[in-house]
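Given next, in structure tokens, is a single chain: the form predicted alone.
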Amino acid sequence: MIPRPRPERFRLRRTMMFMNAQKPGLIKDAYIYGCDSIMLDLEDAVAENQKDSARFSLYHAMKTIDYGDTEVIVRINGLDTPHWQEDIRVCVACGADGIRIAKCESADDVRTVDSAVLHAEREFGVEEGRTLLMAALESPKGILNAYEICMASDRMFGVAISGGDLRKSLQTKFQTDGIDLVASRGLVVLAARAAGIQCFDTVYTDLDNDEGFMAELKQNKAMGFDGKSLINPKQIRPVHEIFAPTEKEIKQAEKIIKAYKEQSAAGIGVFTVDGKMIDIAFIPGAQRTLELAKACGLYDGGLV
């Protein structure tokens, strides 16, 4: 058995790469790609008559493979299927870091999973509260209930958009400028930020369209997402590059924090940095920039 430390509710999660939990050849070396999290899939990637096989593969992978610092999340089957309860038992028993609730539409969905996870932790002697949760929003109802979903459990670390089913429900199709999901994305970011958890955008499925992928990543970052779901290892590096703070952003954040400490010590609440008016409202953003830079290995200063 490969023991895993207690998962961190807040950690660097720029990339979450989906992998079929049923295929040992895919998941045995998943950590070598360098993504922040891997998403072992028990849901859509697994045929209906192969669910038991996938759970068996997942359990033994987690018990024998050292994934190191790579977070391991499992996407379970929806609550409208006969599979989700056994999925949860396997996830908890094998020591998965977290569970992604597929097709989540309400706070009650989260609470149902939370209760089943707690029962499994007690059943298998796992530390209570260890297993984290995130929700995938795949319908208009889920999007409109995003805030209540985000607040439904102390285990919740994040919420993600699942674009395929959501576009079908919205009666729209993929648009290169992102207009098809702009309202949904905005609501999810608002809900996550209000609840104090992380938010992740949907997968980009056109693996040959590098230009389109980069454009969507830049839009994701501009909207405030923490990271993105992925389907291929080649997508990891671009995401990490886009979501990492630039050298200019790091230097500016450092200037703001230093100036704030100096000016506040002198009793000054409003000051200028490089000709721009700065007050206390700018400080949390500057701190987040430095924290992200440190997590990305781009900053080793003492201000965070």
The other form holds:
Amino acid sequence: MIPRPRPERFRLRRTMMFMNAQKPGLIKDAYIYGCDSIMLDLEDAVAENQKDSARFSLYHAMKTIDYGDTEVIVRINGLDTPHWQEDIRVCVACGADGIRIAKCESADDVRTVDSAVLHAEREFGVEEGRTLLMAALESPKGILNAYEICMASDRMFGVAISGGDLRKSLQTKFQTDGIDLVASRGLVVLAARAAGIQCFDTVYTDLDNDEGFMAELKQNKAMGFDGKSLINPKQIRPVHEIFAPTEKEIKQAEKIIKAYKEQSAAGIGVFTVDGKMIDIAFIPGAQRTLELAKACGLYDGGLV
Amino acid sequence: MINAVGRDIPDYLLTGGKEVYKGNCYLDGKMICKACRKTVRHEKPQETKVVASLSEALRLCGAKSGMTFSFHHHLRNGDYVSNMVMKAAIDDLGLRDLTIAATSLGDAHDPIAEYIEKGQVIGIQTSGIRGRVGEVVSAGKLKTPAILRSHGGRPRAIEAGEVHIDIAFIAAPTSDCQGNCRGIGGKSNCGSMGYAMMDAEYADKVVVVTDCLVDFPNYPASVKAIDVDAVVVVDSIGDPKKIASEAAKISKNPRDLMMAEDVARIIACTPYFKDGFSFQTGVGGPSLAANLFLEKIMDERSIKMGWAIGGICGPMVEMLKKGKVGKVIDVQDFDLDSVNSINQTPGHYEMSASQYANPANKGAFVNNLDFVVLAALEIDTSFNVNVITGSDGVLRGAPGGHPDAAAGSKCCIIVTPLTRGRMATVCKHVVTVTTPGDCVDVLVTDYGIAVNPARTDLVKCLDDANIKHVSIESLQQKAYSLVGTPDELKWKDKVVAVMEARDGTILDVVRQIQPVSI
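Let me have the form predicted together with its partner chain next, following on from the form predicted alone.
Every component of the complex follows; first up is the chain already shown.
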């Protein structure tokens, strides 16, 4: 039994790597690649008649492998399947950090899972409220209900776009400039920010197209996403590089926080840094930049 | 006597000036005499040196029991020549008590195991030993201990007279009737013939075996007619499919790629990474993939590689063609891309094993290497590497140029997964030391990087570049925590093989293994 600390609802989640929970070669040490979270899949990657053995594989992996600081999330089967309840029981029993609700469409879906999780926590003597939730939005309805989904439970730490099904429903296809999902991505970011939780973009499946991947990452970052779902370890480093604050951003954030501390001690609320007007509204952003820089190993100062 | 890597070398092996390993460069500057050979004058014009059969060539060269025959392994696992020669010598001529001095022996040479078991072959000297030959030697069936040397140690031993080759057999993809040989132009091409060059120059007699006789002069020649006594034409010298693979492909395995990227980042953070740097890499998954990432960083910093050496394959030839490396100089070619490039692509040249790696000449290429990236079967917490014995103690590997490149380079990086199946690659004590830890600088595994603490300069380089590294002990502990602590191997007293360091001192011995019973 490998004990895992209580999961943190808010933590760095730039990279969330999918892998089939049934593949020992993949799950035995997926943490070595340095992604922030791994996503053990009980859903689409697992054949219909293998769901049971995948749950066993998941359970024993969690009981014997030390995943350390790498967050372990499990993607459970949809609420329209006969599998999700048993999936939730195994997730809670094995101490997974969180559950990804597939094909989530409403706040009720979240609440249904929330209550099953609570039930399982009581059943297995797991601390109530320990198991986190996130929702995958894969349909137009799910996207439009994003805000109520984000707000539906205190366990919710984020929402992710799942592009495959969504593009089909939208009657579009993957576009290199991202126009296919621009409205969906925009809504999901808005909803997550309004609810104060995180948001993650969909997977990029063309593994040989490094340029296209980088372009999508830059757009993700510019839109305000916290991270991205991945399907291959080689995608991890590019995401961490793109999502890391630049040296210029780190210096600027440092200056703002330092100046704010000095000025507020002197009783001044509005001041300028490098000719730009700064007030208290800038502080959380600057702090976030430094926290992210610290997490990325780019900042070791004492301001955060 | 305990040597510098802590191995106990039996005193009876330390005769005739033989010493135990005392550390890298221990014999630097020592004056030595080179051995020479008996040879013969051919003043009269000779129409042709082609003889009808291998048996006739053996008779012509005065082959007799107790002799040492040499072979080279450019035909790799496709080689037919070694087996053909041994069959002719033993089955046709009835010779016995023979010693084989090969540059490497692999699965292709399984039939030789039988000659060992029957006592017809009593000695093996090689830089690689795999397959059935490794198994019968490990089982104690060879009359004298096998002598294992690196690719640089072998030419050193030949020059020193420690191994005297009576007849060298040259497997030649093409030859003319006088014995000028090349590795290209035939039907079983191997490219470079670098390992055969010393044998031709130091053996008393030299027999060329080819399956493609070409017009005189076959030039420029890798092995020259001035050293050749006889030429034998056979139907086939080897299986082309096993001699040179299709283009070596860079691994897509994410684990390999992650390690390869770490290797490239480490290389790029050292002061040796500057325009004109020199480089050698193996052809294993992560070693070869390092090229890919290195090239990216070279482009970013507008740095070009001065030269590359080693066994060569396609990706390095590609870099040469793109102008990213100045010269490629090789002793062996691993795939068709490199076979078809040597002496054809401007800047792609051949060299002998002595030029490549011999510590007893006035400066082998390895001495000027900035970086070498190598694999390992095992590496221990003193950074000693094993590439010869399996975890079961059986001979199944090849030191090749590993110890030479490690010793000569400024930065030797070993890249290997932490575990292979149920075996811990990073361990407390390697089964056999083939490359001493004082020549190994950095270890890259899928679970982390460790720097040899003796290299405080490299520790600082990695720290400055923000590249995380841990102690090698912690990697070993992690490996044991994953796959368990290996049981000690059980050995008998009999030494079945002596592992020489490249300078000729004794690095380790391999004893007869007690068969495992469960």
